[in-house]
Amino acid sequence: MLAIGIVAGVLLLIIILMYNSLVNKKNQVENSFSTIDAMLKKRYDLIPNLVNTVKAFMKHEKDLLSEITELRTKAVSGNLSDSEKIDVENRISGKMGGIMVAVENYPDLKSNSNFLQLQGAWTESEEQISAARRAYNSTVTDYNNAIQMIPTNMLASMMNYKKKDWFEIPNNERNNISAKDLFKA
């Protein structure tokens, strides 16, 4: 009788430890995602200032500036799922990269102190977002491993935990950069 009680106690302890581990990993993912949200808020606040500064100089890139403004509006609406938010953020990153490349065609803008200050703030913001993405992807990996590996996968299934998406680099940003194309006049 004592042996059955000890075995039941050990099994209960194992289940409690697995449950707590899963809840901990889920909360770490949510915490990491909220850190990214805080960084993205900083980015969203920078976008209107940057766009307005650039707009005065870049009349030809009007469509690009409009797309960035629309994406920012969509991102701050708060009506996006995690996967939609990841998609919008990847699109904003790509478009903002286009602005920074287009700026090379505007010497007055490149030397404008307001633009230089915004560009510095933008670079710092992007570096912080990149670090937050790495931390998020690490916690997602731990979480996804826990919900897919035996024996925690059985408990995760009962708790209805689903696999989380990583922040991934868009395919167009995975291509090699041609130095030859960068120096074309």
Given for the second form:
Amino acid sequence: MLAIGIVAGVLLLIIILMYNSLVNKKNQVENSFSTIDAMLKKRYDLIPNLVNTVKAFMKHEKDLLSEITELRTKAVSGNLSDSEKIDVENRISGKMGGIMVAVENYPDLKSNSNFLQLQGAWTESEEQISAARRAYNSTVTDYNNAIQMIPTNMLASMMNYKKKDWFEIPNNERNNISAKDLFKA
Amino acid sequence: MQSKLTFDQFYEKKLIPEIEKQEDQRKKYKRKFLTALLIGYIIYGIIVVSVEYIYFHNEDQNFFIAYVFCGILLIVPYIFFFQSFRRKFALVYKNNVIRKMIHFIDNGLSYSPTSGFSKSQYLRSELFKRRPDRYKAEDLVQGTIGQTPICFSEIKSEYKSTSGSGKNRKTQWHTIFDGIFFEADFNKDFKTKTFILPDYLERSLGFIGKKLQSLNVGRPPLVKLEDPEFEKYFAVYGEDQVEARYILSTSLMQRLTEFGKKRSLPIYISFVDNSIFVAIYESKNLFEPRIFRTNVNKDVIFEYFDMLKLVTGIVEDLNLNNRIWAGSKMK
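Requested next: the structure of the form predicted in complex with the partner chain (the form predicted on its own having been shown above).
Below, the chain from earlier opens the complete complex, with every other chain and molecule after it.
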């Protein structure tokens, strides 16, 4: 009787530990996704400043600038699903990448101290977003491993935990936000 | 940064004449020291023989302990004079030879043979958890490389352990760190602390090693990074998972892996207060001239040059001069 009790106790303890570990991993995924959100908000604040600064110099990029402003308005509206949000963010990154490349054609803008400062802040913001995405992907890997590996997968399926997607961006967009391409000296 | 080829020319033209100037002084001292040592031993031998002769008939007398004691007493002044000369000679050598080498590597650097990395700076890095009971630092190099303020020096930190009690009480000194300690202003602004330690566990034990790493007591949580090559060499601990990744960009991870491969001895790195600290183990006492052998030795000088290049090269290797971020100045 005592032996059965001990075995049941140990089993219960294992189940509790597995349950807590799964919940912890799921929460970590959500927490790191919200970190990306916080980083993105920082980026939204930069966009109007950048757009206003470059507007005065750029003669042929008016459409690009208004598209960026529209995308920003959409992003801050807060009515987007996760996948829509990712899509808008990727488009903003792509368009901003276009602006940074276009800067090459405007020597006055390239040497404008206000723009240089904003460009630095933009790079920093991009790096922080990239770090947050990497952190998010790492938590997703941990979470996906836990819900797919034996024995936690059984408990995960009972808890209806589903596999999460990594934060991936299309290759062409990824090229656009690479710092190397953005800021050719 | 100067290449080995140009250093070769610099060595022939500037360093050899400087070292040769000091060679006369060194040889003179060596002759003097050895003559004095010989005279000392002759006097000691005469005393021993005389004492044995006088008391030859007295079998009860045992002078062995007295001879040993006198022998030790005789050595003391030699050690004292040797150390005093070594200190003076080393200072001249360092001021004339090592300083020239450092200026050759980068004109923006200054060198002070008697100063060192402060203990508070060393503690601020939090690279080694144990507080040292004995701390020695010398050969301080500081200045800027490009736009990056840096400083480094030789450091030896030790802690004391005692065992037994009363007459059996024994004190032992254990090395915490012995080598070159480097600090540079990091080009990114960060608020939390991140540590990069050599990874023995994962390399030797694989998955179990990784599990054990996450239990490293006294360090912030483990940061699992996506570069498998980097993960083979280093284990990263960070207070903030995102900030650790912000500091350790994919390119910096590659650069650190390359840097780690250059050395067989372990490298410890920390990011604290907007500074990067690098501790490179090196058991040899660098930049010290030799007294009983010639200092006109290309291998020794080239070894120093390699070490200086490795340390000052951190700025280039880790791309610290890329200052597009809002990194703050070194405190």
